[in-house]
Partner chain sequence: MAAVSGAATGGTPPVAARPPTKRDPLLQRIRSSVWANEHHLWGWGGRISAAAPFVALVLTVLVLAFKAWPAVKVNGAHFLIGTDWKPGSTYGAVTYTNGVPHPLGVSYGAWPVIVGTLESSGIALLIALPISVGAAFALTERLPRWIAEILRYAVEILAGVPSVLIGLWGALTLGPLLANDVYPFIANHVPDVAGFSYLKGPVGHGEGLLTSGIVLALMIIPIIASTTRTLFAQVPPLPKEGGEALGMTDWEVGRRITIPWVRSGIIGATVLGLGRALGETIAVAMVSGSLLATISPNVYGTMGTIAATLVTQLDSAFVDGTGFEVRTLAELAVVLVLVLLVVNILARFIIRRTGNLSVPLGVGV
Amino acid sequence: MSAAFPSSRRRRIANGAFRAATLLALLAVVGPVVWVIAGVVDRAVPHWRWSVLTTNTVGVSGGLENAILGTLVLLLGVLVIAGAVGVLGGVYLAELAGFNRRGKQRGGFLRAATEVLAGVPSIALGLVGYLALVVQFHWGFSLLAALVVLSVMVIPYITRGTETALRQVPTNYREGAEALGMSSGYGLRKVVLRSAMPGIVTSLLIALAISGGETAPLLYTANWFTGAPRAALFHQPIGYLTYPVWTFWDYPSNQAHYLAFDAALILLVIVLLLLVAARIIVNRSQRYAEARRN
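Can I see the structure of just this one chain, in the form predicted in complex with its partner chain?
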């Protein structure tokens, strides 16, 4: 490439400005991520007490054990409910829906509904959960109401992820399973689903990260509870980590601020762990796939 490649000065300047702008854009994406994380860490660490992990919230001070345990209980529940429904839905859409007379894959309507549901704002789902489950069904502020709302919120992600993972399983595998005389259900479970496992687990982890960081749908379904989570599905509010951040950050008390920052840090660690785990699974399975192809 000769030195005077863009023939006119104007084109040289335009191209240089373009390159600089793209690098700036790159910086504008990466910078805030580092800044947000550093901001959370920077606010929480100077006042960090390890007792936060082992004591319950008292008013606007104390610890966060109740909230941490509550978040873990909620994540477990979402994993069970949304995981079962989402994965089964994805399996149906990818493997079992079949084709219509014109040779087109069935289930397009359900798939569209799933993606539109992913676009419904979480506060609207939370409001419906409050109006229908908490009030109309007399469940009260409860674990089950929170789980149903959170699950409805993340099922689209799991369904979509499962479907995508299953579509990447080579057709040869299905034909091989059938040629070995496996029944269709057995072959699906032992061959197809097993090959799609990394993708499915990744989508589950992402769904957990999303639901762990949600505030709006929980405020009026799970409410808030300063004791350890109890083994009750109904009429028993439950604590979770986003509540102290959302509620305590602008309280006129330093105790409350420290609690909010501590909750933010713990939440960040949980979410980042889930995202990193998802990324590791994706990287490993991709490396394995490439090694096998060569």
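Since this is a predicted model, take the numbers as computed values, not measurements. For clarity, a rigid core is taken as the largest C-alpha set superposing within 1.5 Å between two forms. Positions refer to the first chain, counted from 1. First, how it differs from the form predicted on its own.
Annotation for V58: C-alpha shift under 2 angstroms between the two forms, rigid core superposed. After superposing the rigid core, the C-alpha of A228 moves by less than 2 Å between the two forms.
So that was the form predicted in complex with its partner chain. Now I'd like the form predicted on its own, please.
A single chain, with no partners or molecules, comes next.
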């Protein structure tokens, strides 16, 4: 009996140390986030003006309506272009790639390409986009050039996230759909994709957050515009919120500094809204999946 007490005491000490390590790791993750949010709010709120949301930028003063609308247009375009390509690529890798004669699953080259593309620096993609789209194809600084570069940058995250989410769907879901007489395409759309929706939505959210916070690719492709976005894909620059955050802080003007922090605060709010929307979609899809199981 005496030997059991030291053993149980060691287990309690080990459990306590593990819990303390997990709490420290949580603080290491949450602490910088709270610090950044508190710093932005502390500097933006005292000088906040609601007219920032309804007036365009004039030099280094005015408002940020043009940048807000431009950011929303860019996010919507990335969602459509990168979302479609990335989700379809993930579906192909997870469901349609099949196996070759040697028993190995196809799609290895595509997976390797997406991993390599995910590791390319965004400023390098922006430079390539500038040389190829803006200069070589004569698109000029434009919305389409910015969307192409941003979409190429985030497609790997959506593809890998979609593939992972689909592979986590239990095999008996597919077998049940086939046993009920569903075609493979119909079962994929109605059963498998619905079950994988939380993971797919999460990958789309990550892609939108990454693209919404980028500056270097947009400097090369979209430049900057102080007016509202126009219905033109070529030879028309566009405004975005990261430009005043990156640029206006260097100006010797308090008004420019206020706009920089206002733009940072609005970006935080947009990300928060994306998180709330994603959680709503995930919760609805999870309730749907539970209803199907019951």
